[in-house]
Amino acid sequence: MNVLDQLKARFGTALPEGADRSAFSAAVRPATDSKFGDYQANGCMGLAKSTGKKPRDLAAEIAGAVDLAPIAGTPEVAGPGFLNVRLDDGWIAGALGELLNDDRLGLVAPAKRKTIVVDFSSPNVAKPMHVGHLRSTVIGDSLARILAAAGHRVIRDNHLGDWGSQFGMILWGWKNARDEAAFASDPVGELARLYRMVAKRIRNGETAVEEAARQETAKLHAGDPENRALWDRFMPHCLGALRGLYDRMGVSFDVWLGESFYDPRLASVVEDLQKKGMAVESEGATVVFVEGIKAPFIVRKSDGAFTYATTDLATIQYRMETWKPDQMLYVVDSRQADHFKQLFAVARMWGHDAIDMQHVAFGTIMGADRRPFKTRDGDVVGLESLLDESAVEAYKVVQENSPDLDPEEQRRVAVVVGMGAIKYADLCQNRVSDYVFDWQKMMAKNGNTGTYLQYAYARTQSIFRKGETTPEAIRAARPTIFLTHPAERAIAVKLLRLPEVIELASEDLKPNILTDHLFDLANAFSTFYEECPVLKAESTERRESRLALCDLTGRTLKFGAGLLGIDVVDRM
């Protein structure tokens, strides 16, 4: 039940002959201010140019021709040619009555179900994940959930960096500076130490070390028994550490196909590019030139080694053979924009021109100094330590807010609140923007925070506990819903908007569209909670009506939070 889609369809049938229906449809949207109604159709100004009519006259003509019943009455013409739509209260109440026992909360299957690969997180396996991996992980996870909720088939792919130059650095470090005891107690920690040590020496200009590490990578790729054996020894520890962290974050994947998986395909990829006349020799390397882009796309270096670009092409080839997706989304930071522009261009030239490939770019997490978020020592903040700190900060909030909970329950709630705060603080941003990491703001019980969202949900559950009833009992009663108070009506209209919000967030690939809606809903519930007594309502019928609104609000908040990868708690 997508109200916005229904309104667009109704307006589409009432437009003058030859009018651009898609342009007019795009201008039908929720009203920015409720005093102008619930929705607005603002396309008459653009349409007037093509029809030769004055916008206000055209608006009046459309208002007289469109039939919005029973959803709404005749639109009101306002200003220079706006059409204001107010939903019918009786229709809203009936629609909410249907939602009360609808597990999908009004969501319906899309007209065309797509198969979508979401490529996200994708860390280098031999190093602990840090705060730089947070955005790709939570944005990708949320988009996968939103797209699945919209009715699409979603394949979550963790394209691990398990085969690149960092492994050559670790192999050289292992052979020259390993600490066996440290590896026995903390394998990933020791591998990370070796990587940092080698990286520092290379940065300091030790070209011999850099060349030796490069040779170790080449030997690994060539099948050297010793290097392959070490790789096999290291990988289970690396993957185990990653899985533990993902489990803690509530993030899952359908496939974990790292760069190593595609290694057998790389030579044939380059051969095929050459056969098609796309790949040519340039300064000893094999490259593809893309029109309009000066830098060549290198698929094989002068020393014969393949590149990330080759692996990315092999990955596209495999995905097309295996899943035949309609869309591939790469949730990677904005600094990789040039790479993906070239990759997609080459892939299309190669024959994969029917699929929609998109780089879902995002900005950087900044510290209070508005520089990339780091520790006081200047190191990148580790993701695990960040999650630990989130639970500590959230525990303070839970202790203050719910001193009656036993300490064990407080700690459990703190983990949920802390994780929710971190994820929401990231997802509520326009993903292309940088944002400042601020514990105080993200843990606030007021404002656009995960804590506020979770608190609103907990309030809905508190009402049922105090009323000694259950949501299931209210749903079974199928009460008539009354919308005579403005706060009742305001929350009802927002509850009906969930399907259109999910559709828009999935089309624009922006979770903040959903967070904005959930924040608005939580605000509307706060006003409703203050102005509309529920348990002390003036009649049994009114009490049950308001309990139904509380149930729908709680379910919508919980469902929406789940699409953000955020859990809720009944008490906090």
Ligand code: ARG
Contents of the next structure:
Amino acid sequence: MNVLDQLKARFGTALPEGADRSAFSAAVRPATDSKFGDYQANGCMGLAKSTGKKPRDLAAEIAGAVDLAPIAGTPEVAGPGFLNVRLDDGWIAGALGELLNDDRLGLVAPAKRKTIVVDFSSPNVAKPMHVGHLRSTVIGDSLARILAAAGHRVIRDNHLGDWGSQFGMILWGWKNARDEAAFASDPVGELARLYRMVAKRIRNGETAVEEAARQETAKLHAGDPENRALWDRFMPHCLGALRGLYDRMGVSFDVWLGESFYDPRLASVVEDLQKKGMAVESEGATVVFVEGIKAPFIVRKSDGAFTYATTDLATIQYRMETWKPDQMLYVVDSRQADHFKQLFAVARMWGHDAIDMQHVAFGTIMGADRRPFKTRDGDVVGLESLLDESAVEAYKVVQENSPDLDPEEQRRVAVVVGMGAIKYADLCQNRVSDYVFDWQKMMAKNGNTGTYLQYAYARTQSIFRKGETTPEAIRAARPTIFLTHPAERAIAVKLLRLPEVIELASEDLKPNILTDHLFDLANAFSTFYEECPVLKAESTERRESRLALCDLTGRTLKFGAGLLGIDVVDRM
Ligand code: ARG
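Previous: the form predicted alone; requested now: the form predicted together with arginine (ARG):
Zooming out: every chain and molecule, the one shown earlier first.
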């Protein structure tokens, strides 16, 4: 059950006539400090104006009118007009007792089950994936998992860039500088080499190469048999390499509908826009103007080529026909903000106005020098080598912190720690900000890191091993939960928050709401572990109650980590 929603609903029925319910409800939140109780309603200050009453009087009036039983007693009026809510200990204990045997950890179906397309990762194939693709992949995967856990139908779509100018560059490179033997032994490596070579020549101002590569792209789009055959030959290798990386990262998709898939639809998209009077000719190109935005949205260039924009319009049309989604999320670098603003505006003008389209933007990963993360030679950091390095770095951490594990086990744990550290470091950020990539920080054993989360989980499991019992045995015993120690109560209140946290993270599309919560829970567990003896508790009842808290904490941390795409291990 969602405690926050319950409280909001109860307050909603106790507000005076004419009060702005949604504003009041938005100001009901978990308390920032446990001195103020467990939840707070801070909406009385806002209501004061519209009702003509003093905030404190209003708060007293609402406190008298609201019925929070059995969840909580009468809220306390504090400060200028805050309402502090303290959950009832008996109620918490009962709710936890139920949670103990609930596989869903209290999650409930959403009020409305939405169909949501998550467009994420979407790399441009034929050039190797690099660190820039990490964020879309990690954030998109986590959001897809969170939305599914919240009860929505999620379609994970990898909108590959498999039809763009980079393919023309490779085609030109292939025709002019290929190394067949290299291609035979390492096809993706050879294609990457060709891509880099051509990109460099274009960067160095070789306009003839640029023009020739552009023509190769145009020929591919026009159906030139040689270029199509090469495309068919290269693609399986590119896809294979991507699959390997995704497997390693534990990321999957429901569909891989790349740009090439939409090619047959592009001409009719432009025709339709023209027929509807939306698209006009401008300097030889076909464009759509959007109110309030100066730059035209180009759907066909003067040379007749369709664009990234045309493809995105065709994609929206296809998704609407195929899945009728309620929401479409684009997990893409914030530098594409202008493109998406225009795209959404044009799509709405085109008739797709009922769907909620959102650009889930994110910032850049920076190096220690606070500039975009590069290797020492100034190249972008390849994703493959980054993942390799994570295991090496994590191995050091594991050796130091878990000297009791045998080396084989240490290596296995290091892979899990390394991947967890990379993902967590990305997800715990406010996604629109840039962040600095720092192995040491992201694998700190204490702090808001994946490593800390994984250690906290392992600790919950080691208690069961030491106590020679199992979580299953404790669940089956259905112990009474005691909340006499403040540290027990603090964990309990956090355990009950999981459903609301997942709902908030899905509404705001922010995985960091979940990481913050898991960090809080891990911290509360650490205090509990120091202050409350579990295996040496004063009685069997107390021991079982505390073991139940360990079990619930462990399950919540593991489930939460799972929603971040992060694995845990029982022993580290
Ligand atoms: N391939 C693009 C890039 O690497 C991202 C595509 C995002 N999705 C979309 N529907 N435009 O920049």
